[in-house]
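The chain below stands alone and is given as structure tokens, in the form predicted on its own.
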Amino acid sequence: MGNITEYILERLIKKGAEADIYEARWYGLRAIAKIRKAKEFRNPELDYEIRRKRTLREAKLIALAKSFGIPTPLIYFVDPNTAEIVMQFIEGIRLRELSLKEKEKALPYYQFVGKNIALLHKNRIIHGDLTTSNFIISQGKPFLIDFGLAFLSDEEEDKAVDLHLIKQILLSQHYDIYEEAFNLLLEGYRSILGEIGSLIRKIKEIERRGRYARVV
């Protein structure tokens, strides 16, 4: 566990397959602590190296995204040896909850979400888990969180998979606003990257592959 003089764990928010998420205090500031747990089924040396590298990569990509103008949490503390990241607590409402409770209020944010995703992709960052639960609306902006699956890539396929995921989330969880929300998202995306016909075709190709896999 981290040095108690640096941060204090207050309550467990979520137990994940890869990491536990805690609400914490960082020198009096409300914070989030993400701690990657050791996996007993892995070789201890391999496990340590995997958790260390993933912790460093996540912290680096959160900071990198922020440098490109994407609202993300501030990183307060990183300890790769214990696989811990302490970051800013973003006060607000998840886009998922807002989309379920106040649909008309949620819709305008999808254009900003599209712009943020485009800025990620323009700078080679693939988020890997683009869901409406990973955008928190705070101070009038959608903050992007949870870069645990993020990586760097220039491949159109990886960008299309990112967009395909959030499209599927909209279809399954927010069907009543799906069409308008996804169109606004693509409008925001195009405002940063211009023509994306090839990317749209790639998304459709991924969808066809998915349908075929289910049939088989």
Ligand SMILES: Nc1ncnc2c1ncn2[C@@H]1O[C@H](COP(=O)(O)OP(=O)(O)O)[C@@H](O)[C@H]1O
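Positions refer to the first chain, counted from 1. Remember, predicted model here, so these are calculated numbers, not experimental data. Just so we're on the same page, rigid core means the largest C-alpha set that superposes within 1.5 Å between forms. Compared with the form predicted together with the ligand:
- Here Phe41 counts as shifted, since its C-alpha moves by at least 2 Å between these two forms after the core is aligned.
- Taking 2 Å as the criterion, Leu56 counts as shifted between these two forms: its C-alpha moves by at least this amount when the rigid core is aligned.
- Superposition on the rigid core between these two forms places the CA atom of Ile200 less than 2 Å from its counterpart.
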Given for the second form:
Amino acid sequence: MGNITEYILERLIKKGAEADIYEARWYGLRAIAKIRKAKEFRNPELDYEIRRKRTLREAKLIALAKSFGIPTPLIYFVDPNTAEIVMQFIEGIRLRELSLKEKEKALPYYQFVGKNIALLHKNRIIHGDLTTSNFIISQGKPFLIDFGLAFLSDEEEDKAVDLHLIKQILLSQHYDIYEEAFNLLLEGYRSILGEIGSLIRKIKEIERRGRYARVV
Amino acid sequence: MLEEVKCLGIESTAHTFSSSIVRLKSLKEGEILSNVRSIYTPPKGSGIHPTEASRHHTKVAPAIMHSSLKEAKLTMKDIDVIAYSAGPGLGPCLRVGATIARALASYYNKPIVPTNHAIGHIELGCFLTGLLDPLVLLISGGHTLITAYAGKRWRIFGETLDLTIGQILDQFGRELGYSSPAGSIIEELASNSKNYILMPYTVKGNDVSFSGLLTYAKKLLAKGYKVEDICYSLQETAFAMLCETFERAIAFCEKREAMVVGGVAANKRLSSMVNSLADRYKINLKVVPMEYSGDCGAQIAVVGALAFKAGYSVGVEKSLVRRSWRIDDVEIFWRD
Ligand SMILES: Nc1ncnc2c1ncn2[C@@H]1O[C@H](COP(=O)(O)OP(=O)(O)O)[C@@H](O)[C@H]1O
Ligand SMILES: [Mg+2]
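Take the protein just shown as the form predicted on its own and give its structure as the form predicted together with the ligand.
Zooming out: every chain and molecule, the one shown earlier first.
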């Protein structure tokens, strides 16, 4: 498999939510190959469409985010038809694990995370999957990965959903640091985008919509 | 504290009126002694009307209560505690169950446990499948969410941002002229097609949004597409969205067990799709048995027994109803 393209797969390191993640070599550089395998449970036509589209988006928007100064991996190679991306290997610990194991160390990064989210939003990028497993702390910075659900938008609703997603994960997986972490994150966000009262109200509105649903 | 609790559970949040008696030592040890129900069906092409449903519940209640005791071979004297579904649900329906619970409790001098209906689906699922710490996909008319237990709460990892899966199936069913719940009719229609039409697929992190999908399905119907093809495509798309978010949450939270509960868990296509996830993550995944996927008294009785065993119950004056009651607002006394 590794010899059709210019990279060599070394070993499977992770089964992510969407993709299989391999450690790889790209012209001698340590790299990550992210391969979106077909999902049995999806209709093949729908499945192919989703994998192709997300691979393209991920490669494009990771690079775009980087151009705005947000730490992301370098993209080395993309093939939308086989749904594979080869990118820079980011050496470090995920914010998820750091938040679970060393809370005190993790907390300061949330301000940085908030700043980066605001930088994305300021430049019309919605990440679409903001969660603590998609930030890798490396060289003292939170690198943002996994842009498969990302898209471009100016809508307040889309920004609010983005923030709701990270809030939801803090409330569920990291409930013991939720308050502090989310406050720091918002502080960081505000430092780039200023007053965000109406965005916060939008988040609350979004959270009300689904949870009180009832058969009528 | 009693070693074993006999709990009478009354369910009346929406379509279903049901009464059940369980005998429980813990989530690992116990027995459902009876589980009797009657389901209100609205007129063709319409949704549930709360007052009509509550009339149905009032009418069937005496017979249902009676046969649940009879099947369990018990009398009210033998019951340790009475539980009822206090919410979330439709006001008039909830009040029927609460009123009966209060009346029985004051007449027979029994303690009461007001129970959260969604927690009932989950804990009954744990009891039946033997999974004690699963990541849960709860899919029904009232709920569509992904949850796991930690720190005295069932915490929400993912949810719908607008409609529930049950709502889109029911609402589309109504467009076709069927009364709700319409899930099983749509399942049957879908099974007659293999012709997939690409539909809006909206996943945001671990969340889903169904409103665009429903609108699109209705549009295709108006344009004259074959009903079977639309049902098939609607199901394939909606279920794929649910499976994907469930898979995302499985990858994220790294649990070893996963469980699917709620009325829509009865759908065979959904359950085969979800089972294909289990292999990839080597996770022990179970779908709640069909007999107990829909609303039933057993889900209330199990929670009632667990709560009572953990020392929780209230008097008649505190047995209220809550039409909106989020699962992460409920303190789970019976788990560590
Ligand atoms: N560039 C990278 N450098 C180091 N680790 C990575 C990189 N990309 C992904 N990973 C690891 O693989 C996991 C899954 O990758 P991700 O892109 O988030 O895929 P998925 O969409 O399947 O979640 C990440 O949480 C991380 O642990
Ligand atoms: Mg990821």
